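Only one chain is included here, represented as structure tokens and corresponding to the form predicted alone.
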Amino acid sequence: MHLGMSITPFGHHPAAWRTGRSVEAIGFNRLAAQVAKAQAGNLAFVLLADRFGQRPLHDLSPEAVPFEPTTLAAALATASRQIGIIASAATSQHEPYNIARRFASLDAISAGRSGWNLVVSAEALARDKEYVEVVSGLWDSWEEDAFICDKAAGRFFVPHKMHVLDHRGEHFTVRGPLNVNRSPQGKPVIAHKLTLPTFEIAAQYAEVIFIDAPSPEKANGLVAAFARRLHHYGRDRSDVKILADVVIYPGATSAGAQELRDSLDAMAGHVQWSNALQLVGDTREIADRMQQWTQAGIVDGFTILPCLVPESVHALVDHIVPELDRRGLLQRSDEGFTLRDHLGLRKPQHPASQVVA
């Protein structure tokens, strides 16, 4: 079981900010403290969802991370040591060269711990597929040992180990190359929130899949359909990690957890705000449900959405994670440092290094 956590200032429940929270919660130090706590729990990553790239139209949601995600990721990378950081960026809001350069830079800054949460438009999937191809191609601008800094010979890099993309497509013309060295993990990890309109682009390119599924039956159907699309593109189920979003309402007792859920729902007006799995209970009850899902082979792990910050974050790290660990359920890499190492994802080889049979 792989575990990550989605970061938000007050909590993922829409009423969380109304429970005596301080405006200081939107500051960098409070967000960094969440990341530090998640790292102490040996979680694989934190996710900067940013409402998945949606721009505010008439108001600013208290659920949104109050920084541009990739800028925040760079700051968090310098304030953390080992946890992965997945930042959202929408293809409709950035040029592909800039996104490729930004995430390559993040991977260099974090020593290989970055991931791109790919946010696409259901109305422009052909453009977005070309966009991802361009970004991925730009990440191959340099082979791993291209930069040699040979002062005696006056060679900063080996010329034939630089690869110019020179892409000319229907939607983009991008020459390249990047001016950033190859990623320590080959390429940054591509993640995606799965929806029915984006099945194809996710099946072609994503390596971490986030799903919303309130029941095992719905999750099984979604995962089975996605696995079929993976095979269509020559990929295996083992090539991706599928993580279910789960909102946790932890309590010292079942009754206390339910009281927390009821009080938040009452403040929010009982609106339907998430299709994610909702887990309400004490430590053992929440661990039981997560164990049932993973042992049934439905998902590879979970992205935790704490209902309240920092209380639910502390409950996760101090109680739920140790309980899962005691049951031998957590998958942790004792070797390696990158986000790919944490998640057990293969490191992509540079095309120039692949042997042609």
Given for the second form:
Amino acid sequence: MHLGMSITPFGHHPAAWRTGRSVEAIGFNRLAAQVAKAQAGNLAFVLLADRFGQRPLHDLSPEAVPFEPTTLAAALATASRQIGIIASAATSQHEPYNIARRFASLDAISAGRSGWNLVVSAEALARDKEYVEVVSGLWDSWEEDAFICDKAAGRFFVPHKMHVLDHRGEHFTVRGPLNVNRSPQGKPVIAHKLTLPTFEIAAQYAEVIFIDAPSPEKANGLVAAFARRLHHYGRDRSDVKILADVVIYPGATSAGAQELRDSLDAMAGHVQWSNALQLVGDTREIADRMQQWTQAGIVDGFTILPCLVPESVHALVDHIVPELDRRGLLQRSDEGFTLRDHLGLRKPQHPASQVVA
Amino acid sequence: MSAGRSMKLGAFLMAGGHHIAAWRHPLAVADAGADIAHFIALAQIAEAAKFDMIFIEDAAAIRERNANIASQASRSTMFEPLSLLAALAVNTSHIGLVATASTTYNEPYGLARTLASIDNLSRGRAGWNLVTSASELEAENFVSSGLRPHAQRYERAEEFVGAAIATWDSVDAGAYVVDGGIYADPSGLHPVDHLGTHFTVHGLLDSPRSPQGRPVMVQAGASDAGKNLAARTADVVFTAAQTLQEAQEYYGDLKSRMPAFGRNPDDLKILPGVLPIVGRTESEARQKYAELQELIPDEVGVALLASYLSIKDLSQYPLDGPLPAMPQTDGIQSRQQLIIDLGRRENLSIRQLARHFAGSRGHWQIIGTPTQIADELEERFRAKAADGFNIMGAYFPAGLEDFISLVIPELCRRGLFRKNYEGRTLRENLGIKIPAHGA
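What would the structure be for the form predicted together with the partner chain, rather than the form predicted alone?
Below is the whole assembly, all chains and molecules, this chain first.
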């Protein structure tokens, strides 16, 4: 089972900020403390979501990070040393050359721990497909051993190990090469939140798939359909990690957990705010449900959405993770260095080096 | 400090160093463009020396089309500046952090938001060096085919700045409350409603207002349109000026344009770039310079010169002959003129000009003892030619460390540079007011 955690200033529940929180929570230090806690729990990654363009102006509910995610990711990368950092960025907001640079740079800053949560536009999927191809192609601008830095000979890189993309497509014309070195992990990991309109782009390019499913039956249907599209594009189910979003309401007792949820729902004035799985219970109960999901082979793990920060983060790392570990359910992420290592994802080889091999 | 007015100093960082052959120097970190620990160390060294800011330049492309020539220099790859600054922001506490970003290849809301994010990560120390991107290699990386004409780039930049400022001003200080059931105070939120020629922006900044109001605006434009944009909107101007007279003319011209825009000339700091090569004796400094010059391949120097002149190829002309007659192009017009003037004035051949410009890349260089360097800096500072300088270390970290250990103490002795930071934000340290809201 792979575990990641989505970072928010107050918690994922819409009423979390109403529970006696302060404005301190939207500062960098509190967010970095959450990441440090997640790292101490050997989680594979933190996810920095973005509400950019997703909400009307008058709705300021604090569900996303109060920083632009890629810059926050760079700052967090230097304040952590092991955990992966997946940042959201929308294709509608950046030119492909700029996004390719940003994430290649993040991968260098984090020494191979970065991921791009690809946010696409449902109404421009053909453009977005070309967009991802351009970004991925730009990430192949340099072979891994291109930079020899030979001071005596005056040769900084091997000229034929630089590859000019020269992309000329319907939506983009991009010469390249990228002006950032090849990523430490080959290419940054591409993650994507699966929705029906984005099935095809996800099946072709994404390596980490986030799904929202309230029940195992719903998840099963979604994953089976997705696996068929993967095969269609010559990819295997094992080439991707499918992680279910899960909101946790942990308590010392079942009753305490239920009370927490009820009080939050009452403050929010509504109960249905997410399609994600909601787990309410004590440590054993939450671990049981997670075990059922992964042992049924539906998903490869979870992205934890703590209902309340930092309390639920502490419960996760101090109680739930150790319980899952005792049961032998966790993939250790403290052995590798890169996000790909943590998730068991293959490191992409450069096309030129594949030919030689 | 004796005089009240003190120099503002920027540490202009570049992967291996500013000298084109810097990476080959035995003391340079050759693969610095991918080494975050190196950049964090440089920022911390500059901060310990009380520099006002570090400065990162940028182009959204590699810088040389010919792979053979490019492969002999270290400038093809580098961290992307905004992610680099964000990483430096949380590893420093007082120094300003200025990155370059293009108004031609970004959108105003997204860039304003990203800069606001860095401004908040650094608690009010971010700056934006606005460029309009003149290179063909950059143009070829974006949908837009071909380089946009100079006037059109500046027209877009003018509108871009307005939309970016409106975005930064969309949130008042303290608008995010998070108390007593109130998340944000609606009276402190002013959604952007910009409908212009180049952009439509409807949005609200989703982060708190920066402790310094908004990022410090830096520019380098020296064309007429560039000077007007700077006189109207810039807090800091970074320039290339070879001689004292050129520097004075530029300084006087730019500051005299400010009152027309309702601004006080003191609210804009002009920092010429300078590449100092410091030695304990003059001959030691000359020897250091000669060592670096020896490392420049002619191919690289001539290609660099051609790119500054915005012409495709110089290699067809005799290396030891003068520059050919040059047409005006849509590239960076000011630097082009500066090179042509220097060539004529000192009767330099292509090879000599190439060597000269490969070193400082068009900027002023001073080779000498700490006293000689301090004398030259003081002269320009007192003669209304500069408010301070952007210090371009020839190679890193040693070129910066030499300036810090040898020249800064001399500047401090003369009362020309601070011993301690005045404040915590970049605006406080530069002595530039937080802009009036909505101004």
